[in-house]
Amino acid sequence: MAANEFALELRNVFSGYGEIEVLQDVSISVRRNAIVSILGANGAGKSTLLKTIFGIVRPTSGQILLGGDDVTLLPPIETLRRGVSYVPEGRSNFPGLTVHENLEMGAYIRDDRDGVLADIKTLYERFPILGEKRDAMAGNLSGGQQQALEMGIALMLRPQVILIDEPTLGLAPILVTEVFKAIQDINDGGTTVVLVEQNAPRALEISDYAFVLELGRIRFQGPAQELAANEEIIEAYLGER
């Protein structure tokens, strides 16, 4: 990607499913090496936003830029090749394969075998539980372990940007803490993170910037600490403190 202060930009994007327009005139800028959260109620368009960025859902108008390059109409495989990985909501691993085999599958478009093995070793250091479970079937892992695996699979393509959709959904509180720490570790390694997360208070704690979607439009945006202190946002999205 060309040099640019923004890893990702959406400019006046409209997107949806058939005649249903979910995103309406959405503009977002994500600085390199930042963690940016996309917040909002159920049905606000958060997951559609990630799917549109990744190419699963085609925008009807507007532009999507990666590092300044227009990628608006690229299919997902080309988005991957441009350095964007996507961790969808829910389980998306190969349950009948081992943890190690899943990580190898994550590198399926790479042809540097030694580099792949080195990256898996690095992931085992970053996520020790994956190293401990390397020979276990993915389908037998706990929810938190599977989430760590899915983030690991996405990292096997050495992405510049990782899109993560609802990583803590349904997890016990102690696992929620582990997942947020893993996201911070991923960002510390130089990867830009775009995070969709229902747990708004925790998401804002680790984010640099955030956008709040309401009925497919950007309702609020700003530095995460400022949004966390905004009384209107606290009442509508963060609950009582």
Ligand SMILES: Nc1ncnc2c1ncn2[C@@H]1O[C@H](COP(=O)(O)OP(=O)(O)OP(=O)(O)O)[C@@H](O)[C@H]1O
Given for the second form:
Amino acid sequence: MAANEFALELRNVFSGYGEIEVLQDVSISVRRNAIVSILGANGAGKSTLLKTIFGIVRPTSGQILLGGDDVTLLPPIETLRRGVSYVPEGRSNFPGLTVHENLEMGAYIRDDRDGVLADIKTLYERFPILGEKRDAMAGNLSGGQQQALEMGIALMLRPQVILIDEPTLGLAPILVTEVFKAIQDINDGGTTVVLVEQNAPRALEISDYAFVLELGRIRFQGPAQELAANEEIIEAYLGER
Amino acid sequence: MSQGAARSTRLPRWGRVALAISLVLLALALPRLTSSGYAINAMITTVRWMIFALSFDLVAGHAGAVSLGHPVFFGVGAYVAAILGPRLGLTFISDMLLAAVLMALLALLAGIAFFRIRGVTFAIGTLGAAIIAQLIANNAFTITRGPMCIQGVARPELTIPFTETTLRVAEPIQYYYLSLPLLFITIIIYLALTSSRLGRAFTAVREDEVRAFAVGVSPLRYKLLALTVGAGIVGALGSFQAHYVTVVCPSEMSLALTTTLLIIVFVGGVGSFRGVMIGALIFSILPRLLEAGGTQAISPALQQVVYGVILVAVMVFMPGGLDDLVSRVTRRLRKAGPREEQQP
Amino acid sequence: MPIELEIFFEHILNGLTLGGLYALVTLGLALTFSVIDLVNFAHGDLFMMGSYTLFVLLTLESIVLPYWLIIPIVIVAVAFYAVVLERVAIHPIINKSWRTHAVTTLGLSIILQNAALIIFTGDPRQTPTALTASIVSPFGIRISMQRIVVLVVTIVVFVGLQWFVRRTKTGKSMRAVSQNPAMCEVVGINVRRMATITFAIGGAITGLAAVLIAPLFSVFPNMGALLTLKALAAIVMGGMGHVNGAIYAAFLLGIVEALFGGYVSFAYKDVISFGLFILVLFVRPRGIFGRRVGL
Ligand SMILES: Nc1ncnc2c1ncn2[C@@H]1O[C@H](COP(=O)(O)OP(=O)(O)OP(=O)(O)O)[C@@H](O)[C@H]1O
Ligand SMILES: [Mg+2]
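Form predicted together with the named molecule, following the form predicted on its own:
Shown next: the complete complex, the earlier chain at its head.
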């Protein structure tokens, strides 16, 4: 049963871009149905970590397990097929496609057309604004709406694990609250969430567990409340920006 | 693209000087080794392509602006010699200077207009301009005589300084010795523009214009410099060509010249002096070798097919060109040979 | 109708056919450009290859193929040529800079043109069909059926392509690739496969153009070079990557050429169209119709 306890595991992973080694000896375990935050300063390697899990960046050594299966060197398409969706940082949609078409692209690897349409309908209920804007070009939506759309794209595969990179960057405070609420909703629906955030206090509020990255290494880990209460860590690694 | 290659096989300073001197001596002695006019013509062709390709590489390789209109400056330079020269009563040297100055000016104007255009659109635009120039040369009968060509351009007459004698140039070997100074001047200009500080500025412009601008290098100024100088050189070359073959046709600015330039520069090694020189040498000699060694003359079309295949193969498999290959081979040899101090 | 007006309409009709030719050739090139961000300088040579394929099929000694059967054969053949080019030479350099793209495809163009010169010699070839000879004269304007077919087909292909990229899954993912290739990897769209599909479609359209239009002109080895540049001019004038804009620009070029060639000077008609192109480049570098995101 040990294999099933964790949705995602990294064991001693090293990874980076060509000569540049970013992640060093990173080990992470993500419990099923948890929200796990990855925190750290700019350039710590948080995005690289998500890209490595998803398969865009290949690890140079170590092991990545999904539900106990070794997926270390699999390309993104295989990671997708195994139920892992990824929401990259920055704008990550198709600006000249409509909202509806963007969601269809999210379901690109699915073959059940009717199921996809039903799921899009469900999604419109969850994010009514997307339903209202279904025929608008994604590029014409506001920042918050685009972020909602991008999470919607990732949800089209009904993922078991969703990797989200800095979803609140550049959003107004009210929208930040909405995004975090949406992430909790996604998690309540049974999806394991790996969340990268600069806004550590807010991320820790909704997380079960958190890891702190510094210069490509895990410096701290622990239950979210413990980290949130640890002044020392907050000051040293998650300080104001 | 190629600065790594240049770094890896640098000879020590005295070695480079010695190599340069022996190459110059070789260039001077070469015609003495043969009496065949055919061989000497091949040498002139080689020198011509070296000048042509170096001037093109200044623009395409160092300023990063792959202009598909470079031969226009060559062709118009030739027409300047054929049309303006006689009317103004100019001599051979002043003719070449006039062509160089006019082409540099034309390039300055063209550059100001075209360098506002970025990326592949620049290549497309310059190709369009080249076609326009060629169509005009073909159709402006009253000026260029179109495909009938302008014939009977005067052969050079040189007054030897401090003497009364004038030298009438007619023999290939004389033309060869006349072309060498042009080559040496081109090489000196090329090296001056591409080495040291200026060269680094060019590299910055080619790699990333926005960043170059941020570190205080004005991309436009450097690109204009490269284009003006390149056009001046090739304008003079066009004038030389007119006085050499004594006929000027619209084909002097044809696209075939552009493709040959691309082949020489990209197969040799774009942005590399050594690569461009090797490329020019190979593609001037190769067709003659094929002719001499093969069964009868190889058709120009087949030759072009072979060139095209070489070009595509190099782009796909060996993007650094021959220059890169030479670097790798010499590095391999050094590693295999006696241990030597590693270059930093 | 007064004779002047008749002549005027004839020029306009010629311009429209020429525009149809440019539009069909442009369509394939614009498609590959906007989807995979590669300018294929050998595109016009696909048209040339299609034209020679037509010539060969028309002059077969063993069997006489009807034109309606030749049409699909040429379409498939040119789609095949396009895919071979893509697989062999373009696929390996697809992630390189535009300079590499330009030089490589110019190299392909040299190979194709000279191979055609070797195989077929430089003599212009004719590929007449039954339609070329059949003349209709609505309103007293004499026009060959072939030209009418070209115009109708151009419009049908244009509308069909619109439907394809708006309504089908493959079409939508082609647009997705053109807008955000990095994001395609995230949702599982295989960008490389889309590139091949795009080349196949672009080739098929070019094959169709060749089989319909070659009968109106003569076929020779470097007929593609000028066409490539016309198509490129249309693409730039239409606003790089804006396929519809490129089509309008192609028709504009065709009509301007026909009118200028008819009334002013036939020899300089190409100078005028390229001059117009350069003018647009300087005055409106983003194209007449402005730039849009992707396809
Ligand atoms: N494509 C790349 N090629 C080379 N180096 C990269 C690349 N992407 C990121 N890096 C480097 O890897 C390191 C970690 O980057 P990463 O994007 O993972 O950091 P991050 O923690 O996500 O930072 P941020 O908060 O800015 O998003 C940085 O030093 C960065 O410069
Ligand atoms: Mg990041």
